[in-house]
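What follows is a single chain, given as structure tokens, in the form predicted on its own.
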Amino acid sequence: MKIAALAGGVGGAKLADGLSRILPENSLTVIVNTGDDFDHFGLRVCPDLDTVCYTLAGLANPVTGWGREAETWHVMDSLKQLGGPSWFRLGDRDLGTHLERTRLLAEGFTLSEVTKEFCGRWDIKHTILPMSNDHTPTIVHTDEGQLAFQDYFVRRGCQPQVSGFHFESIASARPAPGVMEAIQDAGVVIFCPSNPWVSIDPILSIPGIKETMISDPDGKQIIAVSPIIAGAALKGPAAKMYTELGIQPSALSVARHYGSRTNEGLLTGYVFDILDLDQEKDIQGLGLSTLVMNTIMESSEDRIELAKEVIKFSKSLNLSKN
């Protein structure tokens, strides 16, 4: 069975890594948010794409979950000494990725072609795809005006109050080559535990992607794993965003965000943490089958266990359908 996973950021990368460790080679395609991508010092930086790639390659910083393991910071230290903008920290090893990506893009290669080349160099056994080769920056609407995502997230430390989002040029964006085929061929589509607003929604907003997910007349399984646990996000501003948008942050709120297939939404199944067991009845009331378990991935074993249980859950949904 082929699996397509939608991911962005550290939580998404962790589950993608767990899936990559238990699935046969080339049976997993990870479709990654590129709304966070931006140009810095003339370099194209792809934070979510790099986090997923580094994680599956075994190169990620095990403490932060992002950036490179055993990173050094000589360039940034020198930059800061000279008074340059040091708000977005790029490690020395990480800079090599951005330099080569930018060089290849300038030569006419697409982002998906560059990503394929890098994955081959890093010996990644599954397919990682950017959601699009088109640049579709995420813009955060705040009480300080509209901010590019990295300005909001890193430079301002998520401090401005959020009132909404939009994704520039999304209506004319096309899925990267292989994205639609991966979704069509997948028996299961998994929304990894990534921020629904700024990691998964950009992918779903590309014309054709959402429609392809639900076009299978037999109904492929679409399962989301909640990034909200006990009212909080383990990493990132998802819970803060929910609160500022006037929505109580919870596993139930995330389930409502995606909706159930039976009520004209997307999901057929939903996975959330045991700490939110008291919400199961309300979540099932949305028309969703549920799996309640530990979803906090503190170790490689946790990633593998969650991945195994999500796959087992998807198979149980297929059995109950038949």
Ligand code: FO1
The other form holds:
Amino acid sequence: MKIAALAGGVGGAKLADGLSRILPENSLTVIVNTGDDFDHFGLRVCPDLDTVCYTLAGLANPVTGWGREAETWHVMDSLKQLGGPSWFRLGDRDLGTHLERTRLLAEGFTLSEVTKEFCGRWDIKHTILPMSNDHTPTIVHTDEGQLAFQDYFVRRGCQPQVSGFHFESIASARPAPGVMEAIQDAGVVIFCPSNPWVSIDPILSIPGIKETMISDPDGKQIIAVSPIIAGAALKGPAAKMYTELGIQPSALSVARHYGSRTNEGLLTGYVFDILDLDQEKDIQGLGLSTLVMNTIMESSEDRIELAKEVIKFSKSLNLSKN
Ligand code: FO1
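Target state, the form predicted in complex with the ligand; input state, the form predicted on its own:
So here's everything in the complex, that chain up top.
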């Protein structure tokens, strides 16, 4: 069975990693958010693509989740000495990625061609695709005005109060080559536990992607894993965004965010943490099949266990459907 996984930053990359460790080659495609991408020092930085690629390549910094392991910061040190902007920390090894990506893009290669080349160089066995080759920067509407995503997330440390988002030029953005085919061919599409607002929604907002997910006559399984556990996000501003948008941060709110296939929404199944077992009735009331388990991934074994259970869950839904 072919799997398509939608992923954003660190949380999503962990489940993508678990899936990559249990699935045979050529059966997993990870479709990655590029709304966080921005130009810095003239370099195109693609944080979520790099986080997913570094994680699957075993190169990711285990503490932060982003950037490279065994990193050094000499460039940043000399930048600081010269008074340059150091709010967005670019490690020496990580800079190699941004330099080479920017060079190849300037030579006319597309982001998906660059990503394919890098995955080969990093010996990544599965397919990682940017959601689009078109630049659709996420803009965060806040009480300090509209902020580019990294300005909000890193420079301002997610402090501003959020009132909304938009994804620039999303209406004319095209799915990257292979994205639609990966969704069409997938027996299950998995929304990894990433921020619904700024990691998964940008992917779903590309014209044609949602339609392709629900157009399947024999109905593929579409399963989301909640990034909110006991009212909080393990990492990042997802819960804070919910609160500032006037929505109770919870596994139930995320289920409502994506909606159920039986009620004009997307999902057929929903996976959430045992700490939120009390919400199961309400979540099932949305028309969703549910899997409740430990979803906190602290070790590789946790990532593999969650990936295994999600796949088993999707197969059980297929069986019960036929
Ligand atoms: N996140 C931070 O909180 N501080 C940083 O200095 C930082 C630098 C950075 C450099 C490269 C990269 O790929 C990611 C980086 N991130 C940093 C994380 C990044 O802002 C987020 O991972 C995504 O944009 C949201 O998931």
